[in-house]
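The data below hold one chain only, encoded as structure tokens and taken in the form predicted alone.
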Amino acid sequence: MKFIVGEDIVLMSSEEKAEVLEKHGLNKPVFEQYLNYIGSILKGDLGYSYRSQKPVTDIVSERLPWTLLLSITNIILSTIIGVAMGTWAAWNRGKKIDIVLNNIFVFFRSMPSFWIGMIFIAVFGARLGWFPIFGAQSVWAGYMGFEKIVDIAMHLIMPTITLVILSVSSIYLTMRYSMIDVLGEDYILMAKMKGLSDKKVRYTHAMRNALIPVVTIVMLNMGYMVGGATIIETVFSYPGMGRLLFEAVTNRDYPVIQGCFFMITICVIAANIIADFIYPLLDPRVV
């Protein structure tokens, strides 16, 4: 009840307090609220706010799309870099370069996530002022058109490499394992025999048999990222899913904590239904 009213409680009636639980449902057995809410979501109502005073769905619509903008640039470079560094050190595996590659990678994977966003916002931010180091645009200037895609862009920056630093290093490491036991396959040594340069063995015949178990990890990291970048929206206070996770928890706001987790559920199946289309593309063999 305080969490809806805040301090005021105290000066409302024995009345009063009864109208609120019943306005929002709160008298009713604990049953018959999940039931309500359960059938509310089939509706398209994700609830009401205590903190905003207005429906969740209105509050999720505002902070999705900017999360999607994060996650999907951080994948999109992440598995281009993941994956064309990947194929490189399994090709010469052993070699020099594959030892540094493999070091780097662990190096980026074992980072705090917190650690790095504050260093880049101390040097590069604050210290050089190449990029802002808050918000996902500077809703004061009040740009337009092409300067309104260059100020979300650079507020996207950090952000983004932050994530890709933490997220490439699964990417690499799964592209660079299953890139090894196809190379060592009968049909790419088959593939040798017949005389094929090895940029089109590499790239034709076994990167792409390789990227099967590249494409769960990503997909799944697409799903996760939703939720998963909490940490990073919050260190940049990037008005995406995950800050609005970290608010919502701070403020106790249950209806909005109940509407981000629902979120992350469809994006994390969303992500695997999609997995399950790419798959037969990359190999007809899976069905």
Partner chain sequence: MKKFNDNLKLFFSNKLGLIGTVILVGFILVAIFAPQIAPYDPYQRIGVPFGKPSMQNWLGTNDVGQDILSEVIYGTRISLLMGLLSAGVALIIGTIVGLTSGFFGGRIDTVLMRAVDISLVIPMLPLMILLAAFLGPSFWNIVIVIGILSWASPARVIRSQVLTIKNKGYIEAVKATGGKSSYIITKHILPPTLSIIISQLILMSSRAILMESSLSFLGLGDPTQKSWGIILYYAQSRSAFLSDAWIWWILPPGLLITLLVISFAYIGNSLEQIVNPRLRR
Contents of the next structure:
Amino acid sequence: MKFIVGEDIVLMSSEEKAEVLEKHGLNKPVFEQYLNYIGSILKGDLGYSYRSQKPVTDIVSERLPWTLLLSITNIILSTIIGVAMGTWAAWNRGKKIDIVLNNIFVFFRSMPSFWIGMIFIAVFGARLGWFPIFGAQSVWAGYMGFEKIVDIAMHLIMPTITLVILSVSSIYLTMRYSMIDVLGEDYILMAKMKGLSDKKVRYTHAMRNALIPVVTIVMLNMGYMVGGATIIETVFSYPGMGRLLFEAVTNRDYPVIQGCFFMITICVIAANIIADFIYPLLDPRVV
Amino acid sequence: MKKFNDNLKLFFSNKLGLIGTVILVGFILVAIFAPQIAPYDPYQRIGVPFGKPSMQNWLGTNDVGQDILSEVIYGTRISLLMGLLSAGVALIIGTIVGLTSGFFGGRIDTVLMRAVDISLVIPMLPLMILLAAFLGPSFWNIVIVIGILSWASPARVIRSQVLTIKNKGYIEAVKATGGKSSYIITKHILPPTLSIIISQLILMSSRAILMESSLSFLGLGDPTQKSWGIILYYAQSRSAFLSDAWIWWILPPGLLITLLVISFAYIGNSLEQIVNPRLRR
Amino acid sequence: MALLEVRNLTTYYETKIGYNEALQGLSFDLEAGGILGLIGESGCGKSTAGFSMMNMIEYPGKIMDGEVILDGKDLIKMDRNELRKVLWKDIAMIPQSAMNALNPAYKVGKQILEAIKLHFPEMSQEEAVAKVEHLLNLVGIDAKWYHGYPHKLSGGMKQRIIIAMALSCDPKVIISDEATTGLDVLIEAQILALLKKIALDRGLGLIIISHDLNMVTAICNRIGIMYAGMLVELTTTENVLRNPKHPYTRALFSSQIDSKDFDKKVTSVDGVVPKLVNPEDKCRFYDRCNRKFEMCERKCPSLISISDNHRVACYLEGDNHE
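We have the form predicted alone; now please give the form predicted in complex with its partner chain.
Entire complex below, previous chain first.
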């Protein structure tokens, strides 16, 4: 990524340029730069922002909690809603409720997420004044304790709903297909023949097996969800990693861009590790 | 030919597929005849800035006094074209990768599929933002950025189709009689894969339209080619959501994006049901 | 009174062009300790018959008519909640693909236990577990497999587990639907011997659905031959072997390869099974029958008694002529 050189540097005088290059170690051979970079990552050092001159580690770690808050809330809500609705639709396959649900989720999938955010801001923020439209908390209000939590929650609601609308469809679709598949299995028929109630068949026998592909999809979608967060954080001026990345890209602040990608990658890897722990709980065939 | 007619019947027996087609044809007509339909030139200042809807400007005017309705009508052209072109680029790459990987198998397959896995996991939008920012705002850059970053999932679908065909025995037979790889691919693998490629193209277009609007919204699009995303970008940066202007400035382009994407999705889904009978009820 | 009375059981499947008459007017009685075989080629409605007897037909299938009377109660008339109490407790089924009838996510012992706890809520946990272990032993599986997951078991073992499961609530009737198809011959023989022994020991009624003539004649004491959704002949095994009446039964048995006489010509039955969607009202075997006459084309013959314990649906037999 070092080979991408921002416009600013072109405008600098040669002395300034040399100074900047020296400071960021850009005058050394590319391979050495790369080794230095890897070495410093291992030490927890992601370099310094070209813009603010602050350490990237600090900038990123300041933003990361907000993205985590947003993403984790989103994943939990999307999974619960997607799984519940997917199960419901699969159980009533081909009936009216299935068709209605399918169309709702196709609709969700087809809306540009940033646009949903804009509409929310216009209606529930600017017009009705129910929710704050900017940032993650009212920094200047000086809230403490419980008030602060409420304040943060209020700021979280609209971005989360927007993100859920963006991410829930794929979970719903996966759950529905997977559930339909499982419901066709012989062990479901067996469970019904044993005289178990529909509820029991659905939740103990079908659900557990149908959830396996959903875990995969949720984890595969981590990247997509983080990507979605980029744009939604921008709409709501939410101070997360996504917005940081966007600012860094427009400012050509490469160390920050690298830092963001590094953190996002870590998150995706972490998600996959978590998935590896969840699989054996659901499926005894995976040990 | 009979099979084609059967499929056509099957396609039109799916109500949603039919609805999607009608909507899409409508959009295509609007795109083609934009100059005839639009009341004004969308790049021309024709009224006061931030004008409210009136008899002259049904959807009011934007921050520099251009007619929003005309912008939206012309936007159909740009958005539709960008979606189709980006999906085209993605499908060209995806088809090449999918065919190569599925047909040759072995180490090539392993390497290509690993690349597919990686590109499916990395957060696509941040990467697109990065690439788009680097390449600079232009119509073709956006098309290329979306295209070269969206090839992975069609590649995987096409590969699995190729594998199914390859295992059908007659490919072995052609190979055994000394058919060249290029001959086998173009004569025996590509034709039965074509329907899948087309349904993927349609589904990809719907995604590309959404991605284009996202990138444009972030200000990475070409401001001289007003797509729906660009209109929304200006609406956002002029804080249209703080006033009543959201009703005529923000609502219409977003609704049109949604409608266009839904029409593609409906067509794509009903095509997929024909191509992949397993999905049929 | 017979243990199980099936009367005029009729099940159709809804298709886009009309009803598929998969099962038409199935009637028979089953005594306690009786082993009835239902045989026929694939698509003749055997499995539909099995599921219909359990009232387990799901959309697009629909039970159009008939009664399944077990203990004086008609299963077909029951609502879901009543039926749930009877299923497995009084009538159990070993389904076609026992391989896949175990839920991969749960231990096999748990899956048997689940049925026991459901139907004997008063039983204590220890008693129920002891019962499962007893059942496992009964079908020849070490009780340590209680804690095994299905993917660790071989096909034959899964089959035995399913049999244990079918026996778990002491049902009066067990339906075995091609339960041993696909197993090794040796294991198949073992399992069938086991089933027969249990049926005789416990005096329960066993219905064996199969396409395997040798197996059915070896183990059942009565046999029903099905063709295109209808029972065409119902009699003792003895009669089927020595004195088959329906042309289809005869054809079926002459299409067997005789191990003692390799020169004997194997006659195949010409033609195909008629389509069952909106069929014409003629004998369903008409197109393939070599002894048909004009009567057969006019109306489908019904199953009538021609002697004690021998019922045939053919105009050639008895006084079936109207």
